[in-house]
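This document opens with one chain alone, in structure tokens, the form predicted on its own.
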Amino acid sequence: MSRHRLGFAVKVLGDGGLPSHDTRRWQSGPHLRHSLEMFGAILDRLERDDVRMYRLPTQLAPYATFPDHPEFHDQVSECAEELAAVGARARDLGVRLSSHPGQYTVLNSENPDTQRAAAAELEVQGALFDAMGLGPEAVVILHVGGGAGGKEAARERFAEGFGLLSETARRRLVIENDDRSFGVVDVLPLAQEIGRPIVFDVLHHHCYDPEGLTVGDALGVAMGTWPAGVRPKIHYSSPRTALGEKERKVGRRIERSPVVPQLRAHADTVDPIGFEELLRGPLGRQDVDIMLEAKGKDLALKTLRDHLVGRGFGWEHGELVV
């Protein structure tokens, strides 16, 4: 028997949706305390829906790393009590939290300013999780970044950027294989060098796998980087299959032509057939938490869960039982 928490990222869409964080412009005085109120409502929804895994928005503390706005830099310390309270609630509910800074957080950038900005972002993420009192399962996921100069040079720059981080930020950071430049085997030497785990993304592996590894073999590589006592996590999504449409103006007419989606584009929901094959095959009997990266967010998760329960899988205390 194996157990798996299923999670979704940032947006809550069901029942009219919920705001994920304070998105106001700096002129309106946004603040982490307002984001935490919104997060409290999301925790209530997670409890109601029996979901125990969630990815926080990276912008939970708005403008916290913007060099031109020092008035926002102390939000974590200013909200120490609120962060401790919301973290305690997440722990009581058994909700595993994570964050995933986006494409502009490039720790291996050749530009020192960009690298320092990435380090500052990771410091804030680590400080938030520490202030919440979260355990080692709460991680900050990052891609290796740019590949300028070749993979070895890119890994070296990442390791240098890692050296800029405090211990707080380092012990939260995990690395993910991407869909263009750094497959699992490319990430492994870096993970070993800095002593941090790999989050395996299944769709990215299908998009970029220079060594031709099966999903099972790639999973084995990634799982071996996680320390004892910390449940690994992976990312799962299905590729978008619906045709898009491209418009082109020709004189006074608009011509429309179909566009086939790229493999790396995420679908709105999760293919239950492929997901069940993952559960019964490559995952084996390993306890692994699975972040679903579907555009349907919580709706996609609940739809998948209902299908799996109908197929005979168990659901106990927010975990899928295989």
The other form holds:
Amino acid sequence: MSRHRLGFAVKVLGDGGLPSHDTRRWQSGPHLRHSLEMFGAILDRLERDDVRMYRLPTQLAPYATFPDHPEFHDQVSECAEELAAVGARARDLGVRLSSHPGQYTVLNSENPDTQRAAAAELEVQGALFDAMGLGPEAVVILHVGGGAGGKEAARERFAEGFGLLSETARRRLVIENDDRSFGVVDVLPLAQEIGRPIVFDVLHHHCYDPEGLTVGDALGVAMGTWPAGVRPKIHYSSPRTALGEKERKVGRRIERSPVVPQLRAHADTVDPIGFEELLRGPLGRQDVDIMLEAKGKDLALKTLRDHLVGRGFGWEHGELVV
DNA sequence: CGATGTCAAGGAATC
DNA sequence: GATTCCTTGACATCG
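Let me have the form predicted in complex with the DNA next, following on from the form predicted on its own.
Following is the full complex, with the preceding chain placed first.
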């Protein structure tokens, strides 16, 4: 018997939706305190819906690393009590938290300013989780970054960037295979060098797999990087297949033409057939948490769960029981 | 009120 | 060397 938490990222869409963080511009004085109130409401919803895994927005502490706005830089310590409270609540509920800085956080950038900015961002993410008192399963997920100079040089720059981090930020960081430059096997030597695990993204693997590994083999590589006692996690999504539209100006009229989506684009929901294949095949008997990356967010999770439960899988305390 | 512009930030491909 | 794509929403401003 194996168990898998299922999670979703950032936005809550169900029942009219919930705000995920204070998105006001800096002129309006946004603050982590407000984001944490919103997060409290999201935890209520997670409890109600029996969901035990959630990705926090990277912008939870707004403007916390803007070089020109030092007035935002102390939000984590200003909210120490609120963070401890909300973290205790997440722990009591068994909600596994993570965050995933986006394309602008490039720890292996050739530009030292960009690299330092990425390091600063990772420090904040790590400090947030530490202040929440979360265990080692709460990780900050990052891609390797740019590929300039070749894979080895790119990995080397990443390792340098990793060296800029505090011990606490290092302990949170995990690396994810991406969809065009660094497959699982490309990430592996870096993961080993810095002693941090790999989050395996199944769709990315299908997009970029230079060695031609099966999902099972690639998954096995990633699983081997997780220490005993910390449940591994993976990302799962289905590719968008619906045709999009592109508009183009021809003279003064606008012409619309259909666009076939790229494989990497996320669908609204998760294909339950492909997901079941993963559960019954490559995932085997391992306990692995699964972050769903679907545009439909919590709605996609609940739909998938309904499908799976309808097909005989169990659901207990936020975990799929296989 | 609805439409449009803007937002911190990178990298890679393309011209 | 400059522009566009990637991809995303929501705030802010304009008409």
